[in-house]
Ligand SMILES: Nc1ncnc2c1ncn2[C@@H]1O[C@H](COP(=O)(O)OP(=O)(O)OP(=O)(O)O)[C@@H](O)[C@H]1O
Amino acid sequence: MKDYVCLKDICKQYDNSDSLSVDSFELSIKKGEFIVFVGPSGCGKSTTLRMIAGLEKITSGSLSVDGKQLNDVHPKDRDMAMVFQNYALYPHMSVKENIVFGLRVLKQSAEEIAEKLKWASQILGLDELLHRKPKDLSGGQRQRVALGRAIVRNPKVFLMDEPLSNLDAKLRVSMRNEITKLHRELSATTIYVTHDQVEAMTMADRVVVMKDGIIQQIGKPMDLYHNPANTFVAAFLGAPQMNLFEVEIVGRSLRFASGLTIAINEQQYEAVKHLMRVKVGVRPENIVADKDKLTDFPKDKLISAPIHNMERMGNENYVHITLGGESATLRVDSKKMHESVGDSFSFAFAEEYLSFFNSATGAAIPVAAS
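That sequence in the form predicted together with this ligand, only its own chain, can you share it?
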């Protein structure tokens, strides 16, 4: 399929700022794709989204949708719909009027409008609320009205800026599923902004990870998770986050700051042998802590370290240990966990899952598959 939304080398500099808020943003989106922009606060996600919407001027670069250059097109003529973080419902109109307002502007016929209203209010469960004013709705209901207002328009592109961030945790999960379901039914091209990596992982076809206005990596959620391009992406995706250690390469082993050394396999050695030091990353689930499994490991691979904190999640515990000044997190089945804070804890690295990063630049060092 050919590209539907094309962002080429887009930069943004605000008038009152002397640095770029978005730097050389380059992305092609296919029709029907669900793209998520994710990154920490201030990384330029909203700015990029607003440039696509036309609410913010593009400083340089080019934006096109469906083959049409849009840089200087007024937002009203872009045929996009946006769901704002604060929903921005029109306070002087009822829910129904809010939903059909865009259709009225497009001068659609009364029957058409009534039909679309019925369809949207059914999908979103708004039937009972149509005559209320936005101020008489709960956050989740407002959010659904904002979604309704967007979907009836059937626009070329849906833009959503942190639409779930004002909801409580439980509602957020259920609305997350609603939106995913809605996207599956409508297969509308969607760009969704969030700072929540869980939303990014669960909802996206492809994720764009940003930091300081610069794209760090673009890819399918699982690709990013398993093959992060750098330490930032590695640490940003996944909770609890990936453990990163600065290690020295000594012969065919890695030496940790604590003095601990672990051996690496042939492919890993090939990848890092020309370096003195690397950052090594290991996800919490790839640290073996299950006592039954640990018996399979040779004695010299077992590591023990004191527990300095523990978070109980229910089915599992996040165990924080200190390894030579650096902190690491493990996930341990709560039924098999008998130690408490202060106790010494034994574990081993599942070494085939180690990731390597350049210790100066943070860029990933690829390891050939064995």
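Having seen the form predicted together with this ligand, could you give me the form predicted on its own?
What comes next is one chain alone, with no partners or other molecules.
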């Protein structure tokens, strides 16, 4: 399948700034893909989306959709529909009038408008709300109206700028599911912006992780989760986040700041032996704390540390410990845990899931498969 949306070396610099808000953004999107831009506030993700929409001028670089360059095309002529964080509904219009407003501007026939309204309202469950005003709707209902207004236009590209951030946690989950289901039904090319890594992981075909206006990594959600390109991506994706420790390479072992040493395997040693120090990362779920499984580990790979906090999540506990002056979080089956805050806790790192990063650059250090 050929590339449908192409962003080539896109940069954005505001007149009053010496630095670039978006720097050398390069991305090709297939038709029908669901792409999520994710990163902390101020990383440039919304600015990039607004450049695609035509609401911000591109300083340099090239934007094309379906083979047509759009840099200088007016927003209304780009055949895109945008869903905003604040819904942007007309308060004096009914739900029906809000949904069909854009179709009337395009001078579509009454029959076409009626047909598209019926289709959109059925898909989004708005049939009973068509005559209400926005003030009479809940946040989730308003967001469905905003989605309806977008889908009736059947645009080439859907743009969504943090559309769920104003909703409460429970409603965000249900709306995530609705948007994902809607995308499957429409097979619409969608670019979605969020600061919420859970939205990125659960909704995207591919995720674009950004920091300080620069792309850090692009890939499928689980590829980024298991193989982060650097320490920023490693720490940003995942809840709780990946544990990262600064360690010394001593022989064929890692030595933590506390003096604790644990052995590493041959492939890991070959990858890091040329460095004096590295960062080692391990996900909370890849720390073994089950006492029955710990008997399989040799003594030089067992670790003990006091529990300084614990979050009881129901079927699992998030256990917080300090290792060599650095905090770490473990995910532990609550049924198999009897320790309390202050108790010493034994665990081991699942060796095959350790990640290694260059301490100076933060870049991932590849380890050959065993």
